[in-house]
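Let's start with one chain on its own, the form predicted alone, as structure tokens.
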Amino acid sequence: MMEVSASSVSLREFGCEQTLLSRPDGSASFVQGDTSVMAGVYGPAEVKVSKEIYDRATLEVLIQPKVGLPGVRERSQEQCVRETCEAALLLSLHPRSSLTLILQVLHDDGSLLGCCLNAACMALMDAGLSMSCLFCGVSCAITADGRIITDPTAAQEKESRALMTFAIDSTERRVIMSSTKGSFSVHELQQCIAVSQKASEKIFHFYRDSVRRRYSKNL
């Protein structure tokens, strides 16, 4: 595994508040310098025959656009949601039910998937859903003359020639899930996963302040 130095991982500035909706039985907003998203966490819940698996529950995870409808970009990303939160959550102790996650994409200003990842796994916190980790989600650019930018604005995604996201797990820095677009080496690709890994630490760490900060007021 490559050596990568805190300091030469940047990323934007982190909000998250948790229990802000009403009706769904888990909820969160997450804030990555402009790009935020909402998401929303329904169930365990009766699920449709059609749909039933009858050793674990039925998980479905829906990205709303800003403006319009969901595209085969947003279609993309469901699946990257949704297979990150399979790996986390433990399923079988819901079987014959359903999980329904709703992320309502408030603004983007680049690395988009990797805050929907963060306003997922704080959603499924807020929901009190059993989990064998929590995840992250960390995007990476690489420009023209090969840096690297962790957690890119959209007019660095613009100007980059490959953009990574990767879903890494709280417990061993393992990447779950990985992203990918554009051309780049495996030594970049390698080098994207060490700097990942690197910047998710500071992510759970904002995690574990922002859930101390919400109980101590609880208190």
Contents of the next structure:
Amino acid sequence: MMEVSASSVSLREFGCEQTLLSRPDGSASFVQGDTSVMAGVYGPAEVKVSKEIYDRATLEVLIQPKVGLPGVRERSQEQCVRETCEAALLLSLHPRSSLTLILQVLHDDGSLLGCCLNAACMALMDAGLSMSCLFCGVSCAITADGRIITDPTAAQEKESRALMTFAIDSTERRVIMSSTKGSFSVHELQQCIAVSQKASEKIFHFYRDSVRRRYSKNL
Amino acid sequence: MFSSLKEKVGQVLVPGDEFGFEAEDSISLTESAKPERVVCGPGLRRSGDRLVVSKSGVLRHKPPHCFWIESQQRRYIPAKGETVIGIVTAKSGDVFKVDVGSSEQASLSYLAFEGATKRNRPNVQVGDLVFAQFIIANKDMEPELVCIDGSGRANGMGVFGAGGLLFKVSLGLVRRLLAPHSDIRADLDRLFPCELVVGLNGRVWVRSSSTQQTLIVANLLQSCDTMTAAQRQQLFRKVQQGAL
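Please could you give me the other form, the form predicted in complex with the partner chain, since above is the form predicted alone?
Let's see the whole complex now, leading with the same chain.
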């Protein structure tokens, strides 16, 4: 693991609210700068026979864009989020049932996949589903001159040479999922992972604070 | 492990938090070493020689050695022995299908009512509410309900009478309502008399002397989730003075 000073990691202002919707079993909204995603979780609920898995729960992730219908981009993001959630959730505790996670994009100003992952984690936690660890999403962009920007805005993303998103687990800060775009060297990838791991500490700290605030009323 | 768990009682934990088993470096020869026993409730899982938290919530402790995580979830997962309010959704042969809000419908035999025999069938219609207890509930099998206790008595269970209102609250609030010496219940007692049936699946049924009072109780309980004790008492006091 590389040494990264905490000052080199800058994230935009982020915020979160849990249990804001009344109908789903768990819900959360996550805001990173101007990027905002709302998540709702239903489950463990009844499952269609065609989707039933005999020894674990079926997880379905749907990403709804701000305008229009979900397309190929959303499908690939859904797969990234689903695989991350499957790694963190203890799905074998609820065999033959379905979990549905719906992510509604409210505004996209860069680092959308990272924000989706964070919203998903908060919503899953709110639903009270058993998880082996938490996870968070961090996006990094490498600029044309080789600088690494964490949590880039849409403008920074557009100017960047490469864009990466990592999902990082809370126990050992390991990478669960990575999604990359553009060209970069092995060294740059390693550096981005190290920066993301550093940034994840801030996000996990924030997770804990917001859960504490939520339960402060019945301590 | 025991001491590290006890330190964290009343604190908020998130999934992934761990409790290690620290072996003591030196074993005292004079004091007899007592084996530590810990009973883990919901939200705590054993993984190897560590204890891992799997739900977010407040760590609770009941002497001598029960620990669990108290969380505010809304989806019910059946557990053996728990009493729930179910809605009869189908009659098929000799069992009723009952919706209890979990991932699968529970079955309820028509013989599992007080005084029911093959001749004397209980009068249960589709859409009726039943207060029943889980006799089989595990992740691999269809859950099964009964409306009698071990000695064949109804013991408060069975089909609901007419009137009343059913509504849903969070599972955390239900457990707070059912706790012995519950402060919410004590506050409610001071308001006006009402009949309350609380199922552990988050369903609450209320009936009081008038429709208006029933609605007041329902609205008060639904708002209890997001209030501190002081806020709740203030609201109840307002209602008592006739603000609603």
